[in-house]
Structures are given as structure tokens and as C-alpha cells.
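Only one chain is given next, in C-alpha cells, and it is the form predicted alone.
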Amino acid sequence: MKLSIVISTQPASFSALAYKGKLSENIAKIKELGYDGVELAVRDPRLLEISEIKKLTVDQNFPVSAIGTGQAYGEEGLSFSDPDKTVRQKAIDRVKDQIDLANELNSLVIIGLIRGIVRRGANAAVAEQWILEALHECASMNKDVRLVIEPCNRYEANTVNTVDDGIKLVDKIGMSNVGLLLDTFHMNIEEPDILKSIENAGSRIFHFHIADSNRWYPGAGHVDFQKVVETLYKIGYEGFISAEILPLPDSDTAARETVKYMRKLIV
């Protein structure tokens, strides 16, 4: 398994990041720290140099482990459940391009809270068949791209909140490019155990986030990530484990403690 951690390329409102910004600059300082790679928080990719994230990262085999869309829905509000067709639809062409940025850093797509919510007052069956068709069709655009589901917590969301739910929806959607992303914050709220979770999820899982029960860095609170590594090993995950954590008690500490903590557990 590798180590990479989330950094946003654009301004965002998401607390959860532990940079922002100043790539080439943050990126060197991930490098330094000693990760194997970055997972980019990435709002409209139209907005990129993308020849540039390219000279970064990959051209300097410093792998891109994810592309996280989740600033669309949090700045934008696009989301695949909007009652607004052409919401929805926009929502469909941004993860569209997320899929083309993937493509040229040899990434995943990551699809959490863009799936969007349930209004109240509106019909969950229909949501979840707005959702279920969105990701069918961002999925076929480019089977070599994969595409992750993240269930998030019940105060984020109201759609795909446990491993449960995540997995019923891949397997919905039947598509060999399409798995999971579990991230331990989310589970600690929603999982009654979060080791049977992880093995429950098995092979679905492609991609994997860490962040301590207070969503600072693993070691700052009470989960137990030497169980959260050994059962990773047990179902033969091989994938990233990134850290979307929150920047205290600053960045670079927050950084510098995941890596010191988590070096003890990969091997």
C-alpha cells in the first residue's frame, strides 16, 4: 500500500484539506515529507494547466492516487439528485471532465457528496434512479477510469451514508470500473464495526481515506489504524491510503504526524 494526501488546486470552503493552493510549492513539500503521491481536490478542471499538474506529478513519477470532486457540489451545488434537470446534467459534464483529467494523470474518480442529497419532500426513489443513471453513463465514457463511491456520514449526506449502502450501489450499477472508496471518519460515525465493514467491502474497495475520529491526523484521536491496516492486508487491498484531514493543529504538522504514524503500519 502507498501513503498520498488530499490537497485542494483551487480555493474551497471544505475544512477538511490539509493544503490549498501553491501547488508546485505544497506538492515539493509532500514529496519531502516523504509520501508516495497526491490525491487532488479538484473543482472544474477546466480551470487547470493541466500540462503543468502533469510536470508535477506523474512526469516525475509522483503518482495523482485520486481526483476528488466533491467542490463542485460544495461551491456549485451540482449534484447528479438535483430536481433541476439541467443541474443534474451539469453535474454529469463536470465529473465528465473529472474523468478526462483522470485519464491523463492515470487516476481515479472520486464520487461523494456530487451524488448530491434527497430534498425534503422529495421522492428518494427517484434520486437514487437519477444517481444510478449518472454514474452509469459518466462510467461508460471511459471504462479504463475508475470511479469510486464514498458513503458519507448522515450530517453530510442522506444518500449512501454506510459501507452497506455503498456496496448495494456498486453492485447496482454492475460495472467493473466502478468501486469504493472508504474513508474512516465516515465509518467511525456510521459503522458498527468498522473492521467488518472494510471486509465486507472487499474487492469493491479501490481507493481508501484516513482521518483520526476528530478528523485530525491518524494518532489524534481514538481509531485504531493498526486494525484498520491489518484487515486492509487481510482482503489484499494494494491501493493509496490518503489523508483527507483537517489542518491542525497546522498543515504541515498535520502532514508530518500522518506520515510519522502511518510509517510505522505499512510495510
Given for the second form:
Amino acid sequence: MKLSIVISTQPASFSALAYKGKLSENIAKIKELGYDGVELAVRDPRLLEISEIKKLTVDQNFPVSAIGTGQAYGEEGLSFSDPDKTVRQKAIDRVKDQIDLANELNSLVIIGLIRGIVRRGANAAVAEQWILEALHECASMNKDVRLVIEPCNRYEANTVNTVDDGIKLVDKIGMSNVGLLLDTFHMNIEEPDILKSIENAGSRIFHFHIADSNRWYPGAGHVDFQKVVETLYKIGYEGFISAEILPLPDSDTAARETVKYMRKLIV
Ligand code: LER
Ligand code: MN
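Other form of same protein, the form predicted together with ligand LER, not the form predicted alone:
Time for the whole complex; same chain goes first.
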């Protein structure tokens, strides 16, 4: 298993990002701290110098573990479940741009908060159908790029909150390039037994986020990462473990403590 950390390519209000600001400096820093790769949170790929990002990462054998898309929802309100068809189409088009970016960087695309929040009074079944259709359309665009659905806790989302919800959705879509991203922070809130949930998801897991129970770096809360890592080995997971953590007490300490703690557990 390999270790990466989420950094933002563009200004963002989402808090669980260890680093925002100058990308080249942040990538150099996390390389020096001993990470194997970087996860990029991207609001709009069209505003990025993709060739520059490629030079800083894949061209130097420093992989991009995943492309996060949640900022398109957080900053611009684009979502797969918006009642307005134009907004839903914009969200789909944005994810297609993210898929092109992931193709270029040999990465995968996260479908987390971009699912949106189904509004009070809206028909949940209709919204879930929109989400399913959007996922199907995006996943069909380029079958070489993997999409990962992230179950997110009830305080941030109201569709696909649990791992079981995620498993059902992935199985319903039934495409080999659609899998799951599990996140210890969300699982700590929603799952009765995190280890069992990881086992149930099994080979559907294409990507994995770590944060402790308080969303600080691993070791700062009460998630049992030793058992989590053992379970990931047990199911044969070989992907990235990516730290999506608060920059507390400061970015450098959080990033450094993550490496220190996780390197004892993964090989
Ligand atoms: C949001 O809480 C989160 O975990 C992100 O990875 C979702 O896009
Ligand atoms: Mn996450």
C-alpha cells in the first residue's frame, strides 16, 4: 500500500485539506516528508496548467492517487441531484473534465459531495435516479478511468451515507470502472463495525481516505488504524491510503505526524 495526502489545486473553503496554496511548493514538501504520491482536490480542471502538474507529478514518478471533485459542489453548487436540469448537466460536464484530467494523469475520480444534498420536500427516489444516471453517463465516457463513490456521513450528505449504501449502488451500476472510496472519518460516524464494512466492500474498494475520528492526523483520535490496515491487507487492497485531514495544529505537523504514524503500519 502507498501513502498520499490531499492538497488543493485551487482556493477552497473545505477544511479537511492539509495544504492549500502554491502547488509546486506543496508537492515538493510532501515528497520530502516521505509520501508516495499526492491526491489533488480540483474545482475546475480547465483553470489548471495540466502540463505543469504532469511535470511535477507523474513525469517524476510521483503518482496522483486521485482527483477530488467536491469543490465544484462546495464552491459552485454543482451537483448530480440539483432540481435544476441545467445545474445537473453542468455537474456532469465538470466531472467529464475531471475524467479527462484523470486520464492525463493516470488517476481516478472521486464522486463524493458532488452527488449533492437532496433538498427537503424533494422526491428522494427521483434524485437517486438522477445520481445513478449521472454516474452511468460519466463512467461510460472513458472506461479506462475509474470512478469511486464515497459514502459520506449524514451531516455532509443525505445519499449514500453508509458502506452498504455504496456497495448497493456500485453493484447496481455494475461497471468494472466504478468502485468505492472508503473514508475512516465517515465510517467512524456511520458504521457499526468499520472492519466488517471494509471486508464487505472487499475488491470494490479502489481508493481509501484516512483521518482520525476528529479528522485530525492518524493517532490524534480513537480510530484503530492498526486494525484498519490489517483488514485492508486481508482483503488484498493494494491502492493508496490518502490522508484527508485538517491542517491542525498546522499543515506541516499534521502531514509529518501522518507519515510517522502510518509508516509503522504499512509496508
Ligand atoms: C468530504 O467529507 C470527503 O470526505 C470528501 O472526500 C468528499 O468528496
Ligand atoms: Mn473523504
